[in-house]
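Just one chain is shown here, as structure tokens, and it is the form predicted alone.
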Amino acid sequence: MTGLSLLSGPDPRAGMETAAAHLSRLGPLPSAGTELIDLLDRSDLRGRGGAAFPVGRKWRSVAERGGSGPVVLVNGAEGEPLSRKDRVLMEARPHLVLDGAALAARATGAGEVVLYVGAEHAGAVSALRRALAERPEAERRSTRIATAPARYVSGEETAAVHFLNEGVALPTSLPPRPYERGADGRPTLVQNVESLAHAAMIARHGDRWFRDLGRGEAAGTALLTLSGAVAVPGVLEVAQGSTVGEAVTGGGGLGAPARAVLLGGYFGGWVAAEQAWGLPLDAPALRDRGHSLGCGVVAVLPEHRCGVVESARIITYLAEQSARQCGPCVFGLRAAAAAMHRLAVTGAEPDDLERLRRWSGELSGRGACHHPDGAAGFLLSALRVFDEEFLHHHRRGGCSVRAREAA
């Protein structure tokens, strides 16, 4: 496991970069205010967590409201399930990321640092825990660390925020937004612990030395986890810009033949093995393509794996993990996630595959979060990239791949 930028230096999996050996190798936190912020714009640093909104942006619209002081909200609530990239950097480079919050709180003025770590992820837990107990007096004082119910949705920010207020982590309609008024009424910063942590880096080293490590217009490096038919599953550090397949001969190369990639989890989309590979790993660049980069998930599906039976699997999970506010969460998710089931596995009923093509499109926009948005993303990319195989479940009432492994 090596890195460009954060993820450089000892090797992640000895464990917690503790404080002395952290100030060792990359010196003292700048004393960057505001300017950082002007420092973050250059950089083209776009947030981690799924969005890729531009951090300098987001940072200045909290700084811009001051008022009642706000709160800086570190987002390790991670519950994408193919992702482990912020898990890893919490538990080997804590003291970057509570470096980040440091200087986004006082770019912002925020007078609280909010650590939102998922809770099933306890060595993240107990790295910050111990790195907080080796920061500064004030920092202590200022920082606490809450921990995420174990939900999909958990890490959506109004989520987080909901948790903070009410103790319930489920999304809430917009506006406000979170930097209008969040935890406790305040402006709140909600930003992923990777942007944290490239943000303290970027304060470091500045925004040119960020755009470098980046190839072509892409700036910068990002966190993947790799999983699948890949030789070595696990995180890794690449420059933006890089291809897909670059990423999988960096993980050891294929481990076995592929037939599609799950490019950023469960709400990226599949692209079909032989056209993902020369994709470029950079948000604007996949997005202006159809794709997403989301929070950075490569997961390479093996040619002896059905798409259908995989894809019933996550529109399944997506719809037990909903936030069952909103018509198209209840009705509408279930009600795809029991088609799917029946043409994956029991066998389709005469208009399963037809309803599922109409859901596809009918079921974005229509929620109060953005749930429904990315699960119908995921279908629509299923049914592209995976139609014969769906045709035959529907035809047949049977797995293509299991008749051929049976032939």
Contents of the next structure:
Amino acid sequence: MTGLSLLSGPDPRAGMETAAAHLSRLGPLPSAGTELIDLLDRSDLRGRGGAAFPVGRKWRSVAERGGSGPVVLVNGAEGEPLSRKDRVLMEARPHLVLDGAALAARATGAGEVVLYVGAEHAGAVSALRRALAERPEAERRSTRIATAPARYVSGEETAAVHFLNEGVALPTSLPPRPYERGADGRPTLVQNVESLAHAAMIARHGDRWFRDLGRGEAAGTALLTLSGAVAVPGVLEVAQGSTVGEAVTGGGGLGAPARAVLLGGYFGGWVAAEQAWGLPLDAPALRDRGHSLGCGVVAVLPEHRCGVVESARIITYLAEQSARQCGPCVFGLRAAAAAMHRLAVTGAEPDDLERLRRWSGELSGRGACHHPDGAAGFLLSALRVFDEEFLHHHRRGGCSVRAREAA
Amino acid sequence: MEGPTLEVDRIRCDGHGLCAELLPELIRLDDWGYPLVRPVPVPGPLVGHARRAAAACPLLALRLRQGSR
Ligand code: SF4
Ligand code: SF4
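What would the structure be for the form predicted together with the partner chain, rather than the form predicted alone?
Full assembly next; the chain just shown is listed first.
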């Protein structure tokens, strides 16, 4: 693991950086107030939870509501199974996250900060708790930790707010949006931990510094989680705008010949390996090319693993993680998972492939939250990238990867 | 001015399918009986039908929203 900004300093694997070490390395947190929002606008920082929404704009929409004291909800519920970066950040640099939360509270006029962390992220919870004990008393008193149930949708914005209000970490129908009426009915800023940590660096070093960290048009750095056929899986910080190929090199290079890359995690999509290497790791640039950076997952599928089988496993997981509130999400994902499983393992029905193609279009936009959209996008990418493999499974009822190995 | 748009509250809707019967021009049902709404502003001549379909939804899950989003 190396770092350019958030993970610069001591090796993150060494564990939590104490307040004293944090302060001597980075200096005190500047006393910026609302002017920080302009700085964030100029820095072009975008949210790192997956949606890549401009952070300055998000803060402003909460600050403008003001009202009965907004709430800052620090989102550390990392539900994506392939992502580790938020956990590593909270464990290694909790003070950077708390700095970002303090800045957000000041800039939006929030009187309360909630650290919403996945219950299964025990290391992160304990690091944040220890770090909190080292913070000034006023900050300690206005901050609390809430542990989120371990499930995929827990980190969804409205699910987080719902959990604080009623103890149910399930998405709700929009509107009102959290920034309008969220925790306790107050305007609520829900912001991913990495986004907040970047804000804490920008407050210290400025927007120019941040933009210069990125490559080309892209600003700043990003935390990635590398997995699959790479020599050194783990969390890596890269300049935004550097390529997928460079990130893999940063992870020690390929561990085996690659077939495809899952970019952005389960809510992202597959990209054929030869097309993936040159792609820039930058949310807007990827979106223009029809891909997604999501929460920074780069998972490399080796040639000896079957893309159909892997995709079936992932869509099954997503179907199980449906919060079972909306019909199309519950029944549609379940049916898609069953069809994929037949194609991959037990033998397809004649129109399974055809139906999957149709559903990949029909399921998008059919839930209260984006869960079915993410699953539909994933499905679409699987059908596109593994087109040949799907046809092979469909016709022969078998696996082309295994057939190739046997030949 | 653009016509109103139809929105389904996905949590409320339980797929009775009444709306697709009343407004087949804009709503059809998916393989599980849940409405697929054409993502276009409701054309003028259909606004009355759309309003009636929304009013008929037993779960108040179908709404007609004025203006573009
Ligand atoms: S779309 Fe799916 S995950 Fe989202 S609220 Fe509805 S049922 Fe739950
Ligand atoms: S009538 Fe209402 S509950 Fe029935 S399918 Fe249409 S929107 Fe859903």
